[in-house]
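In the block that follows, a single chain appears as structure tokens, in the form predicted on its own.
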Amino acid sequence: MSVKKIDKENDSWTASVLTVTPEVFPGTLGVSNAGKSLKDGLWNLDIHDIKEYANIENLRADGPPAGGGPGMILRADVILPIIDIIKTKADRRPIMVMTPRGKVFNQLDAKKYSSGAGVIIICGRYEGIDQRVVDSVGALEVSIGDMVLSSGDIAASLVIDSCVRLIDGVMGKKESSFEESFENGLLEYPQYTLPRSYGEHEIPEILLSGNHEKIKKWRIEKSINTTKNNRPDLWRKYLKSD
């Protein structure tokens, strides 16, 4: 599947990505429902190679950290001109910088950004991005969790996927998202399928009973227990919201 630059006059939800490794994309975004809907034009992926722009301008894409230290920093005088090319005055998409020091992206954020025109994401690499990029364009610093990755490309793919799957027509069955983890503040209950018995493990009898009220109650109890055990922070938040 080819990835092409998109004219933002197109009404489809669009993710513009600035990266030094454009070959990473579409990656997982090019398969399954996300890939099919990308091919069908339900959303667009617009990839910009940071190194390509730097080469045109006879600049290096990165430089050593001011004040000393290891690694290299992506330069503001390379990143910001690309943003100027992408983002016209009519383009209201938020600009995100993927960084472990950012606000953790969650399902509420995915819902918020999936309902807009799309996102512009700057993928860090090496030791990060010159802070003047963030300050100049008011970029949102976004993290996917308490970890450090080799690049922002992986994090960007996760953010884009979480938004794309909420766009009308992308998922095969819209109502299937209503009972997923985080939708009601709890983690999802355990799921089972065929065969009924496998080794010493069987599908819980209540799920085969046909009693939908009991099944619903069982699922709620399992969601609560799973959330308590796996994410006590979410459980405390759920209690407060309730």
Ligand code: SAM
Contents of the next structure:
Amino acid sequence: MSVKKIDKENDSWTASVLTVTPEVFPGTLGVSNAGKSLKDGLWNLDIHDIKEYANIENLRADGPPAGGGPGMILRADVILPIIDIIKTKADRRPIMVMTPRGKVFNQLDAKKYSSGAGVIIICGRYEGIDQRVVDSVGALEVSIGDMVLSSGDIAASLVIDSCVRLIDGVMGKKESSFEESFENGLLEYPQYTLPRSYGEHEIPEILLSGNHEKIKKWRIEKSINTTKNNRPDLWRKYLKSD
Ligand code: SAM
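Structure of the form predicted together with the named molecule, please, following the form predicted on its own?
After this comes the whole thing, all chains and molecules, with the earlier chain placed first.
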């Protein structure tokens, strides 16, 4: 099992992940900007195999649900000792448990956690994780949306990716994050590239006009319309904000 002590003063942003399927990682986190910056040491990915730890202790990683029901639950007495090994006193990283029962993760959370030292993420599988994991370490229960996935690995990758791309030096152009969806409470405007004409579909004339004031106005209008149509909840929030 890989054990990484976090040196708060010198270490880069670090995601420690506890999972029963470590082979999933780095997966999508190992390619493009995230992957390159991982190789360059701008951030660290520290994977812990829950099953390996269970084997060492001669335990099973999971057990049947107390009170009955289908499936298996990951055991607290296997997961919590791994947290004890990873998390030193100086390590202030939040512990997250991936679960559809959690608070839905959003861009504001990504900003908040990307500016810290990193995150410790516990991925569930089967029917989930013993609640005493959350209760013992005050973990944040984090969902990535109102659907049920087979495992927390995809959810963890999503949370890590959204944080990592906000770390200085990870994205190609710094300004690319400033105009993205959610930055100003609205969704992004539609984007186009070459060729100018594709079948019956043309790039909107205004984007080729060179008139930056008009382009800006067009983009704001499109952002507003898209937000109203696709995310009325966000639009209502936007209207209430300053
Ligand atoms: N029995 C659980 C329930 O109904 O809430 C679902 C368990 S799910 C099949 C297995 C694991 O996938 C969960 O423990 C969690 O780690 C992860 N997972 C599934 N959906 C998720 C979501 N929307 N957000 C975050 N993690 C999720």
